[in-house]
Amino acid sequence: MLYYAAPMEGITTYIYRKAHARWYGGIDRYFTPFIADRKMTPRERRDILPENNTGLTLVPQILANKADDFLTIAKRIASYGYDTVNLNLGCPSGTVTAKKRGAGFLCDPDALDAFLCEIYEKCPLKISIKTRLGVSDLKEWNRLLDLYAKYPVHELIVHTRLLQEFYTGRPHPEAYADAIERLRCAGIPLCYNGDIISWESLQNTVDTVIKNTPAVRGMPGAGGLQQTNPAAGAPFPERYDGLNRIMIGRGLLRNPALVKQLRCSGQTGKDTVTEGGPDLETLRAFHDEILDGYRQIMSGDLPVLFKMKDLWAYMISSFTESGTVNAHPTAPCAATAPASTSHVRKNAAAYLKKIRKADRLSAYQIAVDNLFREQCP
């Protein structure tokens, strides 16, 4: 199983990925958040830089609806020495919506098509896309499906949820079964995406997806992630080009050791996820190369500060009654959204409320020294 880093604009940056290699690891590939501006910000490509994400794969993204603008970016990628880009059609924000990108651009096939025939005819780099189903109807898939199908896709990463949904609700991933059936043919690898939080949901996700593909089910031994392949002592979904490939945004913001987890459940047939409790060695040890990368950066302790505190809205998730992950943001934009703390333990709530008050680093690093004091055993 290949597993993906989410990008998350203002959180998943390299100062991010590269304390999460170092600490967690486990990652096959990380993608940056978008880059939108044709000239790219020193903010961009500094994201980008190859000394600033050694020992790590990295996909730099873009966000663009205009052909012109995308090539000119992805030529900039390219004199970094990158030889994929990653087009995001995904992203549900309404700012980004409202200008007919991301997501927004689905609601408009015919000049999807027109925008993906010019960038896969001029653009030097292979091409892959993360996209949505479509914007309010589940109808919209099939229309997409064969616009996707007429190009060299590198790769498809589906978010099994429609624009309007935006990350709430249940995702669809019988939708993801019909983008199997449908580009097989058309020889384009699949990745998965969706609220894949556990082993649990790992589990139920690659199942749903297998009653719901003639073409897989068919085949013998068909049974999940429960049947290993004794020869490759591997899940037996990663015999199947499309169930091999896992995307984590949120969960993995929430739970940095969910994909290290995963993989170590994948080799036993247990539910490594919610044995025991979160290391909270290992996150105090993240979270300090974190704001230690920060403070070098950044001039003052506001912009430290917003940067913390929107990873704290994930991070506090690992303070919870039953030492595990079982929560998540479920407003519009998960981004920016603060994670609800019904869940957490009363007292890492109200360090939590400490963190968010914070106006300077020294106010900030006693609270977290207090919730990580009174947490850790």
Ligand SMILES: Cc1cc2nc3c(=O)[nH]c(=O)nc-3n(C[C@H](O)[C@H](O)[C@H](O)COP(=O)(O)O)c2cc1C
Second form
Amino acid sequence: MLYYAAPMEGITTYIYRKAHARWYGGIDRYFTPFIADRKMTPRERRDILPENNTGLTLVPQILANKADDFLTIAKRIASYGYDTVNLNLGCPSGTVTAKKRGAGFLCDPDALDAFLCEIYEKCPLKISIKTRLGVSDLKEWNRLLDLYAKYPVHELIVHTRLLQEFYTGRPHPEAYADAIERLRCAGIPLCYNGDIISWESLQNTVDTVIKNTPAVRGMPGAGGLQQTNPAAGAPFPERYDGLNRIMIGRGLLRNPALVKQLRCSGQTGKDTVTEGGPDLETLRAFHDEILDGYRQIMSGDLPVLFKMKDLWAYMISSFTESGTVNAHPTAPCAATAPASTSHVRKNAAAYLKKIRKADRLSAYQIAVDNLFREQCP
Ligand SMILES: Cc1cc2nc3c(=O)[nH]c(=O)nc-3n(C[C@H](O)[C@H](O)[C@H](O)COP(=O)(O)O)c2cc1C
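Now the other one: the form predicted together with the ligand, given that the block above is the form predicted alone.
Let us now look at the entire complex, which starts with that chain.
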């Protein structure tokens, strides 16, 4: 299984990615948040500078609906040595879709077709696409699949929701099964994205996809992720080319160790995600590196606080959702080590409130120190 870290505008900056790669790793590809400026802003340039992205594989993402804009940005990206770019056809934000960009472009398949025709003809880089299933009706998906099948799409990353569903409600893994059937002949690799937050959610997604993919239902190993019989080889997804790439966004922000734990679960067949809790020492080191990184590049407390608070909106879940806390992991699969009892789970909201209220970095540090200190037995 290949695991990708999803682009999250404002959050998965190079500071975040580098810290994640150093303290957790396990990610096959990180994707930058979208680049939309033809000239690229200094911030966008810094975000893709190779020296800011050492030790990880990065795919820069472009948001555009004019071929000329796309090609101009791609050329700049190529000058930094990248060989692949990703096209954003998934962003549901009103400011983006109002200009028919991101998922907003999906409402005009003819214009999208002309755009794809030109960029695939002229762009020297490999182009992967991150798409949604359509704008407002799942029936749009078939037309989009026909469109994508016409081009040498390097990889199609599918967020299994419609534009109108934003990030809420149940995703539609069945639609991903349709894509497997439809794009198999076109030889386009697929990557699944949407609500993978645990071993259980990954299992359920794979099971649903298998149930809806007649061609693979009867294949040996199509029994789901739990298959751990050594005689049968690697667990199912390792051997199944329909669903062997997963992109994770919010789940990884909430639990930065998630991919490591999913890999471990894949090897052992046991749920190592919920059995343990966060390794506090690593989480603290990860947090401190991100904080230091922002302090070095931003002036004044407020912009740094803004970034850190955005991150805590997700990271607080490490203290609330994963059960008990594992302060001193020793086992190779850290999350399976014996866990100590969390004192903080019930009070996580209060700690988050203090972090959010901090208007100086000194107050922020105290709030974070308290949160981590209270967790330690
Ligand atoms: C705050 C936020 C920012 C995002 N920024 C981007 C972006 O720049 N480019 C993009 O393709 N997707 C973006 N996304 C979508 C994510 O990459 C991902 O597709 C989405 O969160 C669903 O995956 P998940 O269920 O694993 O979180 C963003 C999502 C959120 C919540």
